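Just the one chain here, laid out as structure tokens, in the form predicted alone.
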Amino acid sequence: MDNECLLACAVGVPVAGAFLMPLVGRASKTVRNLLSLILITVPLGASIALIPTVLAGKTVYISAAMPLGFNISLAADGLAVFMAIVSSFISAVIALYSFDYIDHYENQDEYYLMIVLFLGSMMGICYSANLIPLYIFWELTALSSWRLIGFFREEHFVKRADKAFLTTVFGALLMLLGFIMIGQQAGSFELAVIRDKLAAEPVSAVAAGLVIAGILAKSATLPFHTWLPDAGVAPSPVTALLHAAVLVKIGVYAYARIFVATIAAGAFWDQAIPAIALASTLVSAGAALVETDIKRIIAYSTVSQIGFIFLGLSSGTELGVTGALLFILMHGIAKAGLFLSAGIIEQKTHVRDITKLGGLVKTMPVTAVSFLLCAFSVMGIPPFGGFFSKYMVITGALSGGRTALAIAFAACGFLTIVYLFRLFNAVFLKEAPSQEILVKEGSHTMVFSIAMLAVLSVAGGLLVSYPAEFGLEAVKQIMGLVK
């Protein structure tokens, strides 16, 4: 299969195949589940197959002409392939975990439809080479996440889903206005044309601000961050998907694609973005320190860690941007492990308040160890994968002359250690407030999923040179395009 077909399959197969889920589900739940996993692994396999081409410095490009100049253009370079592999791999693990977790709930056909459509839309965002299809896929993720967050259909849950939908769609509409302004200034919506036309002409600060507003809303960054902790009402595989693999990472990917690989954000936003990221990191870390709901603590941790990625991407240095890409990978693996572990705890104990939990290391040792290993990576403890990505981001900020920001983010890293150890101690180590909670481990499939993510959190550090080299090549490719 040639590279163009691989690229088309990476996007087209999950997007089109998602709509088969309700039909296949009527015939067989088992076949539907396996088909969903296949549809998610197709873009993973296709993206892996594109690695030799992009590492050779080549870009795979396909385009279909549409009316009014809104071409459906797809391009695979190092950045797109890196992000596509991270998203599709973690989504595949989450889909596998879902087989047992979601088995006894209603609306399963819709669940798998939305999970696959969500991943397909993410592939569309990763590989879009035109602002219009990028926006269309962006909105498809909002639609999918809306249905997934409100999966249980209770009024309280639906309100939380509506909040997430309205916040991200409002941001997306602002972003669309920015896209239109950029398109008018460049005379095209094609990213390659915009890059060439605006190489010497800075983009409007207003246009950049509108696009950044959309990015901040989708990535749950201050002041748009509150919808993400509220989205914890969704099933745990969904929260893992939102936090670790796809939804909030869409924003940081779009920032890298637009403001690192295509155009400069401008002097004002170069200073404002890391400052906003720092405020978001501090506020959410403080919230995690006092929160008692296990999923909300992990959610606030996600908001906090996203700030590190913005710091790296806005550093303007190869080391910082490479660290940001590595952070996306390492945080995605570890945070998925934390949420899926929390899903096992919630499903087995029916409790999310950490003040009412305790002693679970005795009855759920595999879950406890897996949770701790993933937490070590998020904390940035060496030699876990999260240590190297966090080190590269902070060192990149220092290299870019942002010493005060680097020190402040290092302090935020200490807060991460405090609130995650507080969480682990409350759930697994301290005595239960009443009698011992008599529960057992989750199903074999669910425990295998979290154990695999925990092992990868360790392996990501021990074998960090491989993803780091890939990330560096991707960064060299995209930063070489910025004039």
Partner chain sequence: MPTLLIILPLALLLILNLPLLRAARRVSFWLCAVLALAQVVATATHMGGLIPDLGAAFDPYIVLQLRMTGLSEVVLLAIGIVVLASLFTARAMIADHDERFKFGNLVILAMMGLNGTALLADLISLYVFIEITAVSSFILIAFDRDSDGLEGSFKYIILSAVATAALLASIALFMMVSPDTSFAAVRAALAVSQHSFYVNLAAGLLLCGLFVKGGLVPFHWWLPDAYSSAPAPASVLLAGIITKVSGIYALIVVSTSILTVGGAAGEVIMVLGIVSAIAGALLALGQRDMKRMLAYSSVSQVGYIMLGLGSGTALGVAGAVFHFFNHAIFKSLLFVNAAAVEGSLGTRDMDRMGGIASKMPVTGVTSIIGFFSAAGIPPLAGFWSKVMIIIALWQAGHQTASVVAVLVGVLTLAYFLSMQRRVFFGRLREGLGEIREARMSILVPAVSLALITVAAGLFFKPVFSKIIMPVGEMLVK
Contents of the next structure:
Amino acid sequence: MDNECLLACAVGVPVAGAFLMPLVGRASKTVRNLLSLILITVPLGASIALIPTVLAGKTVYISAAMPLGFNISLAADGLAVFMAIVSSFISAVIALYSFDYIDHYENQDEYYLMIVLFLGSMMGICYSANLIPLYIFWELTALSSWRLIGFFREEHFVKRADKAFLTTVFGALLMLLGFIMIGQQAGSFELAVIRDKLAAEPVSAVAAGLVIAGILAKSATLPFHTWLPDAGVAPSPVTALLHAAVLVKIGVYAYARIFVATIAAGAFWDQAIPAIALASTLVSAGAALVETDIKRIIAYSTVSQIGFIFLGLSSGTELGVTGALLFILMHGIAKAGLFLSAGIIEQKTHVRDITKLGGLVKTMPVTAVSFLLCAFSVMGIPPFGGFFSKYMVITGALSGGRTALAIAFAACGFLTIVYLFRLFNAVFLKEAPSQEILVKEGSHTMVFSIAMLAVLSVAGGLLVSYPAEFGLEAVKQIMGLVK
Amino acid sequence: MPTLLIILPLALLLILNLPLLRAARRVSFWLCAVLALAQVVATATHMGGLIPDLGAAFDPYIVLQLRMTGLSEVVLLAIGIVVLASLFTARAMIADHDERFKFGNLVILAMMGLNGTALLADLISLYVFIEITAVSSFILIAFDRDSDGLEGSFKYIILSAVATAALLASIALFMMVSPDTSFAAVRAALAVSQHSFYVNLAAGLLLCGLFVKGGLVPFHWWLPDAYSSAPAPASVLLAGIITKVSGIYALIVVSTSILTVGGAAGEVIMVLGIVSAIAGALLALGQRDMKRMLAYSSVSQVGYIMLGLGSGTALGVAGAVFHFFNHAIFKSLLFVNAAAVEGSLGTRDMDRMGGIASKMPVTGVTSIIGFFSAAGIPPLAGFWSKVMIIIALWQAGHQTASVVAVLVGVLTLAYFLSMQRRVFFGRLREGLGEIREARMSILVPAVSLALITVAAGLFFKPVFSKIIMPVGEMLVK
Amino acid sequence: MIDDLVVNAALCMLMTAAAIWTVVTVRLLRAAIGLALTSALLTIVMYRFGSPLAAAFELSVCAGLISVIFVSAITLTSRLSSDRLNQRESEVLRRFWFLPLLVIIAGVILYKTSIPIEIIAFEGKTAAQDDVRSIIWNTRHLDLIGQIAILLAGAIGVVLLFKERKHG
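Having seen the form predicted alone, I'd like the form predicted together with the partner chain now, please.
Below is the entire complex, every chain and molecule, led by the chain shown above.
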């Protein structure tokens, strides 16, 4: 298969295949589950197959002409392939986990439809080379997360799903306005054309601000962060998918794609973004310290960690941006592990309040160890994967001349350690408040999934040079294009 | 073909009512449906240029001053589709044979009025055909003879009378300056006496009359009553196409072929568009009655059409025409869904529903498609038309209007989400365990309309370049 | 010989009086008669002012409209006792005493301010000067068909709305 075909498959197969789910689901559950896994691994395989071409410094590009410059263009460069591999891999693990988790609930067909559609649109966002398809896929992720968050159909769950949908669509509409302004200025929505045309004349601060508002809403950063903890009512694989691995990273990725690889955000936003990121990190770390709901703590932790990624991306140094890319990978793996562990605990004990939990290390040893390993990675303890990415981000900020910011973020890193230990202690170590909650491990598939993520968190640290080299190559490619 | 589109409905009506043909009444539904389907097929194939115009042979025999433009084709297609949807809904909702026969008669009459409105190019004929549609819809609203329906019908009559008076007065004024009342003649006469007080008054009255007919804020208050009190199949027809053609389509035609687009009239249209879009969406947020919410949503969506029209550019007008078509499709779809829900639950109060998608899956899914199209979620048809309007406004220098159009999207999403949450999404409400999916003849139009919405969105490229954009360019010369 | 102006003014006054009567009266029958009278007088006024086309339309279209209005009105209301009717009538008369005054004041103001007519006429005959008969029979087939349709709609409406609904 040639590269163009691979690229088209990476996006087209899951988006189109998603709608087969309800049909196949009527015939056989097993076939449907396997098919969903296949549909998710197709883009993973296609993206991996694209690696040699991309590492050679080439960009694969396909485009279908549409009126008004709304061309459906896809392009695979280092950044896109990196992001696509990370998100499709994590999604595949999560899909594997959900086979058992979701097995005894209603509306499974819809669940798999939305999961696959979500992953497909995520691939679309990664590979979009035009602002309009980027926006279209952006909205598709919003609508699938709306159905997924409201999966359990309880009234206040649906309300929170509505809130997430409204917040992200509000941001997306602002972003669409910003896109239109940029498109008017450059005379095209094609990213490559915009990059050439706007190299000399920067976009107005308003246009950049509108796009950034959309990005912040999606990545759940201050002031649009409240929907993310609320969305914790979703089934755990969904929260892992949305909060940890994929959805919130979309915002970060769009920032990298638009403001690192294509145009300059302008002096104002170069200063404002790290400040917003710091505020977001601090506020949510504080919230994570006092929350008692296990999923909300992890969700706030996500909001907090997203700030680090923004810090790296806005540092303007190769080291910082590479660190941010690594952070996306490491945090995605580790945070997915945390959420999926929380899912096992929630499903087995039916309790999410950490004051009513405790002592689970005795009955759930594998989960406990996996949880701890993933938590180490999120905390940034050497030699786990998270350590290197956090180190690179902060060093990148330092070498970009932002000493005060770097110190403030290092302090936030300390807060991360505190609240994750508090969580681990409360759930696994302290004495159990009652014997009833001491339950057995989850099913084999579920435990296997989280164990795999934990092992990867360790491996990511020990073998950090491979992803780091790839990330550096990708960063050189995009930063070289900007300068 | 234009002649046939007017003569055939009338002929069918007369034949069905011949005293000798009482037997024909039994199959009256199918005859009406076949007629509407023929209109859909004929227009669609004519649009695509697939077959030559078979009806052309009839045109020379009767002198009717009709014109078939790209715009008429779009409107005629929408009329055919919505009439079909309404007929099928009536088949499910009206049990009595005789009643259904009468309903079919009225629908066919309304269809004739709508077809005429879409085809003519003359102010007096415009008035006459709008009136045909209006009289049929008065009766359709009051069809059930309950006090709600009569009240809604009465309000519509009163407002319609005001609109009629304004239309007639403006026609009279135009007749003083123009050799006849055809659009071209009036336009030429207006160019001569542009700044005269009476001519401006006439243009203002004409616009006002059509604003009332189209239910724009501040003339909107008859609309929710009429929509919600009408029997379900009638409200499909009314919301889907009647107010759209007799108000909005007429506005599009009048403002492009009589007045100059983008002039003072354009400003008025734009301001009303902004106000309607915002006010309609805000009012929709507070509704409990499902059909009232949809009615206010119509007010808001019509605001979008006005914004596109007011921009005065080819792209904007094309966007307005496309949104017109999309709105006809998705709003009829939502009203068909409302009919299905009302038929199964016997209520329209959304606070007494909940989670019924689990019992009525087809209705639930199609309602989501209609809602996404209305809220402008890509890649459905409603998204493309809204984006066209927003970009056109921006290019024409109306940035504020463009921002308003974007932000109303959030309000639209908010009220539709609240509807979804209260009606379909969520846990099944207690006491609703017995409800069942609606009958086949409601599901057929729902699914077909949903498919049309999806298809128009997915095939945006050919739809845009072959049909919509040429219409916009034709209207803005 | 009576002056044209006087006749026109008298007709207009009569028409206004009939219109006010239609609005103020509480008995449906009287209102119907008032409306028909207003309509008829308006037709005469239009004809005298040289607008036979509009006069013809006034007669035909308003006839259809009026029937529907009264049908719905009659169905909506319930009958009042005659005492109650008389009481109600005097109430309404007291409440609307200012209506005739308002009409007179409006007339005076309009007369005094008389807006100047500044139409730059189209060169040649305008539509208002055409003969209504030739228009209708030669160039307006479409509108004739339309008129037929409106009458049909009105007929269906009367049949449908007047008939008692079948029960059971």
